[in-house]
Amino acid sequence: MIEIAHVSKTYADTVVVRDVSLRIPRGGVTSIIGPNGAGKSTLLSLVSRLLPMTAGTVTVDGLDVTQTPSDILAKRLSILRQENRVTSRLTVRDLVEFGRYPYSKGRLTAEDRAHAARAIGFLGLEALADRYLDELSGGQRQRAYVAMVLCQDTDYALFDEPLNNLDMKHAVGMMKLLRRAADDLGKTVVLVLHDINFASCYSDTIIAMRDGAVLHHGTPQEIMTRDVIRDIYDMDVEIQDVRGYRISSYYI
């Protein structure tokens, strides 16, 4: 479990986190939706402690992140932020096999790359694996960083709006990828995501932020509601049962 206690993050006289306090249970998808603004990559940051926080404790099964040494932390938790730039001319394989370093500190074993295969395979990257990073598309790099966390095989996995640079097809064939890693591989994916209609159709919780603050915090059926939805986003939405999903109409 992650439990967020009292977080707070300030920038200045800026309040970016303003006392958020959460569980976020072991198993399942959790999804992080709100408005821009609203504080929601920052919190991903805050738990994975790629920010120090002005305020809060975040323990990972009990373990303090800002306590916890970051060798054990590493294979504990994993995060893949929402902007990743390698600079080193890599193929697919050599930034999945990344995702071994707290185990194998850059002496990869026969068993991290099986790891790496099995994170290949999993992302259907077979045939990409030894191409390099530069001359993929958008989303063909976007799932090599998925495939990078998922072979860091933490029992907690965090990603930043995982469906950047993916169209319909592929942010379907994405969502469908991370459920999975929490059904059968029996990861706790924690997710930022945008499109609140993916939120619905795959979370098993939603956290629904505003102005830095956790204004809502269920299931689907009880997020994709009008007043729900109206509250964070200041907006009306119509709202849809289609095959057993709650859907949102707000394109027009």
Second form
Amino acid sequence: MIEIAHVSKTYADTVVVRDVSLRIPRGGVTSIIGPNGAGKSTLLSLVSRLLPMTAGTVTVDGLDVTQTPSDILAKRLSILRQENRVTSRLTVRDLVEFGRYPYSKGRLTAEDRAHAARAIGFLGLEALADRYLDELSGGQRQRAYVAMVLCQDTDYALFDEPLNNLDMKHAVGMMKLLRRAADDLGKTVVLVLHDINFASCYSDTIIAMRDGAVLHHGTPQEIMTRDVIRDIYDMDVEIQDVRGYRISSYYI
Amino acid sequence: MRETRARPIRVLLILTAIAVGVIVLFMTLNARGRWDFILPFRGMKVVSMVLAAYAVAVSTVLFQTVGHNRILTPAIMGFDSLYILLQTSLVFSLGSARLTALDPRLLFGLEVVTMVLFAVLLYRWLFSGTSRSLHLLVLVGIVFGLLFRSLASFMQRIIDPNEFSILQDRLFANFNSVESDLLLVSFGMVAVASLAAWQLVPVYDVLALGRDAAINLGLDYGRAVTTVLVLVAVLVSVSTALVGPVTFFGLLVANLAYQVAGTHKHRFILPVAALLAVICLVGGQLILERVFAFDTALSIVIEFLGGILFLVLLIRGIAR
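Compare with the form predicted alone: the form predicted together with the partner chain:
Time for the whole complex; same chain goes first.
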């Protein structure tokens, strides 16, 4: 379980995350939604120790993320940020094998290579494994990064807008894959998403943020209502039921 | 897969052969006179050049890994100006009489320790936080370099002329007048630093992924950056003590190494860069001294080529 208690993040005078307390249970897919600047990505960075928090504590399975040695946390929790600009020239396999660093410290065993091969297979990247990252399309590269995170084999995997730069086919593919990671591999997947319909169709829990605070927290059925969405985004949308999922049409 | 592994090894073998060939040529070409004089005399020159080349190459590659770009080098960020400033303030505050009374090995050790302290103090904040813009880094480097150089030359102006000449001697120990004492201490320093540096080779690869990815993989990022800065400071002290400041040499060999090696793994890049540096320095000195009979003009050639490369990289980096 990820337990977030009274967490705040302030830059000079601006409050980005305001006294957030949350419990993200083990297993399943949790999505964080909210308008731009709501503090979603910052919250994810605080949970994954990429940013120091101004106040509060975050524990992952009882381990305080600011106190626990980084290499121990790296076996429990992984994060994929939005922009991943690697200056090194790496093949897909090189990148995915970095996911084993917390275990191997750079000296790969046969078992580590097997883990990497499985992650590459899970993402359907076998044919691209020896290609360089800069020769791939945006979607393929994104899949390679996700493979690296899965190769890290942590119980908790955090993704900051994993659908960025993906077309609709690849976006659906990515969400199905993350769903499978939760269902088949037993991971706890936490996502920041912009498209509330993806959040509605693929998550077990939705957390809605606005102005640095958590506004709503519940199942897709509870969140995907006219009133709640208006509360979060200041927009009137129509919610429809499509094959048992709640879909909002907000385009017009 | 096979191709990606075979090429760096082939490159390493070829470069080693060239480096050995250049060194042998340097030792033997145009040797008139007694071998028992020539070999130790030239041998010392070669050893000091190899040490300096190695120190510049390794420190530059590591620094670029921490800085996440291929444009900055310790020299551009003012590391060797800092070393010169420390040297100058030492002579200024203690006086040359007391300095010459000190054991030179102890003195050099003291200088390196101060250098490490100041380098970590001054540069850590730049590289351990979230990523900063290249413009800011270049600007800080220029300002630091200029500040250190100006302070040093200010002190050199108001110093006693006798002290100044001793200082000058210490600052510009060129290849023709390297003291064997200094060489021995430098060798020891480089050996210890290298031993520490090679332990960390997998860490550099992870560092190169960027701050966030490195932390995600469990690296203690702040500590790793500090360690690399310490290593860089030691190596820059050695190379500056041996050959004086060379601004663009490291830039030249590090970028060349990335071009030639065909991989970005540090276990290949570091030796390739070191070998290239040895070939450039010893080979360049060989050609200038033995073929063209010029003296000490090598640094000018290297600075010219390296300076052009720096401008090209900067323009390309900004255009991107």
